[in-house]
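Here you get one chain, nothing else, as structure tokens; it is the form predicted on its own.
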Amino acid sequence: MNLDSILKDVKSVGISGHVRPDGDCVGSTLGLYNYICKYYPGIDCKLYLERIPDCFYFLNRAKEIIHVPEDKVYDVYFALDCGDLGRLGAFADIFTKARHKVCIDHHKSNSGFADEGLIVPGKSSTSELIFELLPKDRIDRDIAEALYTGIVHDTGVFQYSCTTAATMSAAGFLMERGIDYSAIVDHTYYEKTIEQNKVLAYAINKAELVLDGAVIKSVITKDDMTRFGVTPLELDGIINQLRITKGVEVAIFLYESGDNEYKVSLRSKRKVDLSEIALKFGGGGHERAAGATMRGTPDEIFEKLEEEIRHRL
């Protein structure tokens, strides 16, 4: 894929990422958005995302993100870090109306829903894919901050198995653009509010080990979120903390998102391909990190997931 060829003679560009934007979604979309705004000032470019976590607002142009769809037809529309059209949420319609639709993604479960796609499941992150697409002499500090943030989050600060030598090389290049890389990690990955720490402690305290200790599971309800004064955006670190429990291969975390509805986050260490499980329940993701939305009680959902995991251990 040649990004500059796609942008040649284009007058309008839209960009979106997946619902409930995480670090890679925010980093990759802002990286591309900053690039187009700086080097293609004649293009009317807009970035559409749901509300992003507060920790990402230090990134350049983050405050320009539009949170509601507009009735507009773009010449080109980029869907980043999205495995299927449904993951665009409220912005699926504006994407569908675009004259040329492009998807850049690293999810194994990608359905190939765009006119043109760059889908590389072996990459650590969509941010790494954007890095590879951009001319290196045009990656300034603002772009580097966004892409580094995205890479950091989808690699778990370079500890997940998706981290490759190419990932580390990309991160090293971005570090040399003058970014405060240690502050980015502290501020966006490790730093938590007291409310987040309390709900994290609560989720860990109520966690259970099943399948002979190979699986750990926990759940947060709407009442729990109200009690601790947090929103779903502030539950992001819980699944990763569950994952690092000694002896555990798979971590399951649920949070209540609607009437008899739960968002499911799955993480594994080495053995279980979670993308297959998530796909079976209408979700998607990577081998070691995936998710879905499931209906039922927590016990019913856990039972279904545990049955799928049992066959793969």
Contents of the next structure:
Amino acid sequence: MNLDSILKDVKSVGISGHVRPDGDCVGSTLGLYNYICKYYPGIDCKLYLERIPDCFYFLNRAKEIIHVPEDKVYDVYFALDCGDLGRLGAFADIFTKARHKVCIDHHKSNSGFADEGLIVPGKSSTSELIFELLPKDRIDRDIAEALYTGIVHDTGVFQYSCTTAATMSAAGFLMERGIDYSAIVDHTYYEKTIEQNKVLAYAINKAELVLDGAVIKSVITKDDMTRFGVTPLELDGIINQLRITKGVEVAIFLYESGDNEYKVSLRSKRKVDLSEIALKFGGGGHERAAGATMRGTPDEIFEKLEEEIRHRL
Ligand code: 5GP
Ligand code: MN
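Alongside the form predicted on its own that was just displayed, please also present the structure of the form predicted in complex with guanosine-5'-monophosphate (5GP).
What follows is the whole complex; the chain from before opens it.
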């Protein structure tokens, strides 16, 4: 894929990432958005995302993100970090209407829904893919901050098995662009509000081990969120803490997202391919990190997931 040929003679560009934007979604879209705004000032470029977590607002141009779809036909539209059209949420229509649709993504479950795609499941993050696409002499501090943030989040601070030597050299290059890499990790990845820490402690406290300790599971209801004063955006770190429990292969975390409906997060350590399981329930993701939205009570959902996990252990 050649970005500069995609952008040649183009007048308008739209960019979106997935619903419930995470660090890689925000980092990759803002990286590309900053690049186009700076080096293609003649292009009318807009970035559309759902509300993003507060910790990402320090990134350049984050305040320009538009949160509601518009009735517009773009020459080119980029869907980043999205494995299927549904992941664009309210922005699926504006993407579909665009004259040329481009997808840049690293999900194993990617359904190939654009006119042109750069889909590399082995990559740590969409931010690393954007890094590879951009001319290196044009990666300034603002772009570097966004892409570094994205890589940090999808690798769990360079911890997960998706981290490669290429990821580390991309991160090294970005560090040399004058970014405050230590503050980015601290401020966007580790820092929690007291409310987040308390709801994390509560979720860990009520977690249960099943399948001889190979699976850990926990759930947060809407009532819990009200009681702790948090929104779904602030439940991000819980699945990671569950995952690192000694002896565990798979962690399952649910939060109530609607009537009789739960958002499911799955993480595995070495064996279980979660993208397969998530796909079975209408979701998707990677081998080691996947998700879906499922209907039923928490017990019913846990039972379905455990059934799928049991024969893969
Ligand atoms: P998380 O558990 O952090 O929400 O998501 C883990 C991974 O699975 C992410 O890469 C995310 O994009 C993917 N994922 C989570 N939920 C869904 C979903 O409902 N559908 C699809 N296609 N992917 C999901
Ligand atoms: Mn990603």
